[in-house]
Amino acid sequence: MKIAVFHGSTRVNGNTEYLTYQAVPKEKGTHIYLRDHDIQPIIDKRHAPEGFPVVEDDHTQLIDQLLEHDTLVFSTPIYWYGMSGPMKTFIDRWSQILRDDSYSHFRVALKEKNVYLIIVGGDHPRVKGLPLIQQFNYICEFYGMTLKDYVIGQARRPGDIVNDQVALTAASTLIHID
């Protein structure tokens, strides 16, 4: 099993990162920190005659890494009841990849991926984070991927995640890594 973890947090060593390491320790997967990459926002040209412009950033490099793995973990704090900005920008640009002739295999390749989601929030996340779970489920359905499971952690301040034993236990058994 080749695991790629896409970290959406802008905070280094934050609660979401800590919880994610319980599911996929640093040495057990490829950890990709979106905050360390230049990903430009999408300029929607899906229906324009000229199509999408070429964008000089790190997005296709990240897509290449995504495609090299069979198991994908999306890890994001809950920002204003949704995914983080870096995660949203990364996924928004998938619309552009769908129209890129160099990635004509993208949609078919995603059908083979198993997806896990790890989210952390401070305002009743086990209830208010459910729409985010549903959003990822819709993204997976659109591409034919399987959302295998998820963990929702609760933490308000840096380091608080260590107090959420339910989430820590759930994360440690989320993915059965050989």
Contents of the next structure:
Number of protein chains: 4
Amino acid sequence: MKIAVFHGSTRVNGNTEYLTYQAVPKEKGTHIYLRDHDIQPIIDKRHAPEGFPVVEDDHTQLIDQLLEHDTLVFSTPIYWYGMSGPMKTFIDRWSQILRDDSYSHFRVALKEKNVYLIIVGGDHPRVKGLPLIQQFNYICEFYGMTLKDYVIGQARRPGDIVNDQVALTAASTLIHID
Amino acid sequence: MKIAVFHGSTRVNGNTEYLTYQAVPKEKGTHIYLRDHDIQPIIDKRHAPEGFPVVEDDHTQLIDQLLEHDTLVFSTPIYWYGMSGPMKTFIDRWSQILRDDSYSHFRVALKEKNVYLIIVGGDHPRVKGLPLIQQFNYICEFYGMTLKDYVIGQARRPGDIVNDQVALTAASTLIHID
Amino acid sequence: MKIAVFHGSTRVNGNTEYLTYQAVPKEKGTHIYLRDHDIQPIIDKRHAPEGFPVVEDDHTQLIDQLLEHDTLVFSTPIYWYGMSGPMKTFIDRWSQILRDDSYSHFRVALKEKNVYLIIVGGDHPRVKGLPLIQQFNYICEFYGMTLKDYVIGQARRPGDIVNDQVALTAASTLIHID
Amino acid sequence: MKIAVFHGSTRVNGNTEYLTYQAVPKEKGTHIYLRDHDIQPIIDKRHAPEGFPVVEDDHTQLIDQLLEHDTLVFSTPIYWYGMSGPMKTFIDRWSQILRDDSYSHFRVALKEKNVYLIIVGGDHPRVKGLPLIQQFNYICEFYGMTLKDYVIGQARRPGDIVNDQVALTAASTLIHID
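Form predicted together with another copy of the chain, following the form predicted on its own:
Expanding to the full complex; the earlier chain stays at the top.
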């Protein structure tokens, strides 16, 4: 099992990150912190005659890493009841990848991926985070990825997550790492 | 009634824009195209001792415009079953506004706003767009904004929206403009 | 097109019924009022060695009618943010039909059906009715039925529905009856 | 803490029941099996001049029991992506209680209740059970009840639930019973 974790938080060592390490310790997976990468917002050129322009940023490098792993963990704080902007921007650009001849295998390759979600919020995340789970489920369905499971943590202030014993336990048993 | 329309699409004259003009003709509201503005992703500094840094971009100017209107329309294509990245980034930064002493009235001011949503997608948007509606509803609840109503349009290719007669009709009667 | 409308309301000539007649006038479809029929709650015997008992009520007769039509309209007031109890009881019993040798064609036959939903509620139904839409969508997915579209009406007191012009319009154009 | 558990399953000793006993052992709460009670479907008479008729069944007795406890657990198998018919019928009748002069304290009394949900399904319940969670959340919101938490279990065949270790653990720590 090769695990890639995509961290959507913009804060270093935040609650979401802490919870995620219970699921995938630092040394057990490839941890990618989206905040450390330059990812430009998509400009929808799917229907433009010239197609998408080449974008000089880190996106394709991250996609390459994604493709090298069979298990994908998307870890994001709940920002305004959705995934973080950086994670949304990262995923929006998949539309460009789908039109990129160098990645014609992208969609088929994703079909083999197992996906886990870890989301953390401060405002009733066990209920108000459900649309985000549903959104990710649709993303997985689109690609034929398997949404294996998810953990929803509750935390508002830094460090709060240590009090969500249920989430910590759930995270620590989320993925059966060899 | 003073209407501000926030367009989240990254494509000029796309389906979502077309549908939105049925609800708010160009000359009947202040149309703001997020794609034309520099909006930096948030870096969560809510809990940092130094607080949020000043960001040199267009965000506060857009917030100023938002505050000057009583009716807000959020118009976004459905990108991966959520709002577009630029719109998410725009809203994420509200967390920074909430900590900005120059905008101490922000939260209270939003309480008076009426909100409408216009979303357009290609993959069963009438069902798969529902988590996005629910997400926006939670955003409105947080601020005490009134989510008046929404329209979900179906379109995949440029121009497709003209075939969604139900959505066009619904949009044209969405807001009772004086 | 042969349309069967299943009315879940327990009140005669209620708001939901009124809205439904905009979509399917009385003379244009087979209108079945679940309240007029004896439908016993399911007792789950899927795993009992003896199987389901024969139940002496109207359920199979209603299933027979369902099977004779290609277009199914489920019309229900929103009771406690879900379909009405009688409609739930009606659908619960489908589990028994699935095990009934006389209806071995049931699942395959449903695959050909087009489904429409009409739901009416008094407490923010355009948002709080969405889980009910999602539930019906899963039911349709299970059988491979096509969820064509839905209308959500708002009404609290008898007759209120006439004020929901958007819903009335949407209902009247919901189904293209020959 | 006085716990009442309302069991919605129609099958004795099913998976949902097993999971529920992990949360509330038989001797630690008042266990009410809706299948053992006569609960008539509601007939909506909220707007009838004569009001609701007296119904000779077990409903008010169950409501009395509900009111005597401060913690309510609703435990239901997922039938067609919703609560079981008997549980829906039980809750539908609350509309009648709200109009019953003998229960004028009902709505206020519920405000003090803490609610837990335990639901079990066979078809991707961790995703397809979410509308049911959202529905219960709206019910709780209506009454001002506190939806404390929920557990979603996966099981299809009798006994399957013992394999859902995550759900068993979550159930066993769901309620802190004195």
